[in-house]
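Here you get one chain, nothing else, as structure tokens; it is the form predicted on its own.
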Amino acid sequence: MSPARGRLAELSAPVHDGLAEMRACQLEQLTEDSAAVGDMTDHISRFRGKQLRGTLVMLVGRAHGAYTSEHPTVAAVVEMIHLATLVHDDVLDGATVRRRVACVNERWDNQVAVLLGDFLYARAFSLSTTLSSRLCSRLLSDTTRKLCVGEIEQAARRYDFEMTQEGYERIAGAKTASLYSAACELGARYPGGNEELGASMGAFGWEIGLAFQIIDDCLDVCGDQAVVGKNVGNDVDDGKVTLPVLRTYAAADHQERAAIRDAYTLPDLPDRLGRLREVADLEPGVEYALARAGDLVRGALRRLEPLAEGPAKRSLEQLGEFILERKW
């Protein structure tokens, strides 16, 4: 086990048994009589990754003292929605590798990948209807809407080098932070009530989720693909102008700005990220973005102060450091 994965295992230790239940629940939901579907669900089981969102559902529940026998099932619903977004994102991004294995769209094709993502959404929401409370279904259906809106807005703002940081954060928050927020709110509120703490924990999830996305965007322009475990440079290839590039562009002179735009838009460039790295000093923009992620995490951690001291709260506190330091 790598040091990073070992660190993640330590952070999730307070909900170790719940994670085992969550994974068993996911496996049951992904089991299908169709051999074709079974082949694909076996393949995406290797996309398991960090499972931070499901872990957050249970850690917040433990830290708040509101953990129920249904929290692992809620976590499974959250993780299945996240898995569906990954499959669809890979189609949108034209990605070929995730978790060091071929993406569904690469091993099969885009049509199959879209259908598999739809299958995962269907299974997730079907599972949510078996819970004793409708809170999970209501909150996650609205969250899925936000995810879609974020992706649509991001597509509409391709090649927008004049986008404000506020605009970037609104889009990044919708497409990534909203599911973190929902996971934390569900951890605090499920099966119902305690709306004030739910809102506070939802804000905690939003801030660490946005920080996570900012780090992801930094890794996409400066990360090592062998370490990250998925394609880097996808954002540049797809015309997405993320925070580190926005800051680099804002500080550039006229000539450098033109070269940055060319790296994104000139036809038939075999390596757009490589060209971008050649024509622009990305380091100050990356440093700014990392500092913004740090500010978000520090703000999020202050929201944990009302929670009782214990292993779950300590894991939530240390999770922020893990997000800031991650390289994958």
Given for the second form:
2 protein chains.
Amino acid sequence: MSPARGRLAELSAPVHDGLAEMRACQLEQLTEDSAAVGDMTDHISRFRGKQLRGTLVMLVGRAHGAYTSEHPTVAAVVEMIHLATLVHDDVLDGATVRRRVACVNERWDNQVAVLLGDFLYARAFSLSTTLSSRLCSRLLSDTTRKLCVGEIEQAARRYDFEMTQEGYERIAGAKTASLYSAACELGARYPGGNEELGASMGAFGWEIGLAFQIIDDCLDVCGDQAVVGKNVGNDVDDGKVTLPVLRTYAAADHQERAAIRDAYTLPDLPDRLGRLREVADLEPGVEYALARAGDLVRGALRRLEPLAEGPAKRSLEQLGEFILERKW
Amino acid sequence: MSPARGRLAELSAPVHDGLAEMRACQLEQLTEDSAAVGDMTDHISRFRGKQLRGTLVMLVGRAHGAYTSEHPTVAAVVEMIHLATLVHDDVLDGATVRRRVACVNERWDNQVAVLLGDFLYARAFSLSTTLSSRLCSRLLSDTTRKLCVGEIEQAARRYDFEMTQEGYERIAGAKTASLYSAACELGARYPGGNEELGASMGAFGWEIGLAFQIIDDCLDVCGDQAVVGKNVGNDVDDGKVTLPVLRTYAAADHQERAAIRDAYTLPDLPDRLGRLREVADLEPGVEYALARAGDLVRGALRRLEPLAEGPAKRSLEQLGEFILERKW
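Counterpart to the form predicted on its own, namely the form predicted together with a further copy of the same chain:
Up next: the whole complex, starting with the chain shown before.
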């Protein structure tokens, strides 16, 4: 196990049993009386990922003394929605390596990857309707809508080097932070009530989710593929202008700006990220973005202060540090 | 208005007001505070389609005296799920004309079509969670799962000329009849209870939905694109071996079978459907499939016999005939 995975396992210790229940629940949901479907779900069950969102549902529940026997199921729904977005993202990005396992769209074709994502969404919603409260169905279907709007907005803003930081954060927030936020809100208030507490924990999730996305965007321009475990340079190839690049562009002179745009847009460039690194010093932009992520995490951690001390609270605090330090 | 559209308008007269409410509800759901999303939903709101599934929810509700003020919302959820499947089908099929309006994937790219379909699913589930009963969320999320499994199975069985009629009907049932079935079951038993009645109306929906799919498959091999309003020959291009072709293949001799397989599989054939029509007489296979669709509709109509006479019952009966006679 890598040191990062080891730390993640450590900080999820207070919900160790819940995570096992969550995974059993997911596995049961992926079972389908169809050989073709089974073959695909076997494949995707191999890329398990960090399960941060499901872990958050349960840690927040524990930290607030709000944990119920249904929290692992809520966590499974959240993780399945996340998995569906990953499968569809792979279609969208044309990615070929995810977590060192070939993506669904590489192993089968795009058509089947679309259907498998749809299947995962449907299974997630179906599972949510078996819970005793409708809060999970309501919050997560609305969150899924936000995720899609964020992704559509992002696609519409490709090659937009004039985007403001606010615009970038609105999109990153919708496509990533919204599910972290929903996970934390559900953890705190499932099966219902406690709207104020839910809003506060939703804000905590939003901030760490946005920080997570900013770090992700930094890793995509300065990470090492062997360490990150997925392709780097995807954003440049896809025309996504992320915070470190926006800052670099804003600080550049006329000539550098043209070179940055060229790295994104010249036809048939074999290594756009390599070109971008050649023509621009990304470091100050990356530093700025990392500092912003740090501010977000610190703001999030302040929301935990009223909580009673205990292992779940400590894990939530460590999760913030983990997000800032992650290299994968 | 074409004669077919005119007849459809006539038979939906008993739920005329409900259809207007359903459309208003859909339109409201498609409104989103995002210019990029709004541009796309404006576009898709132009291909309205037959709205048979939504009409069924309300006609069955009326015919059973079970109609509630929430039936139009239930119908809108059903239609939005159908619309999501159409948007994703277009990605899968690579189709370029649907209902004489350019498809989403032609006007924007595949990426955005995937996201728009996801958005429609999310909106549909989100809308279903606002209803007073959970029956709609439960039944339709499970039905969506079945739709996906049917589509995945279909993709796995491409170029399978040895498929049995039972295998074909299982797949066509899952991918098409299941939503008709859910529409009719919901129409009869929403907001809950009445499981026996729901099962009987679910079977009615299944049978007419399967008949609808069989007719669709016949139109794809023998229809006229100008009349059908969407590309014909898609199934042959995609390697889908449908009932009329399965029957033709089963009845063919060794040499004809090879020629049929060649029409599906030889590389770079410009007009596969044209080749298929040259090498095989599809008529007996089409006749057989149409007869099967007729049997299914007659079986479905017998399920209506216990119902009290009235305009809604008459419309349901006419809908069966309409499905058998449709040319588009």
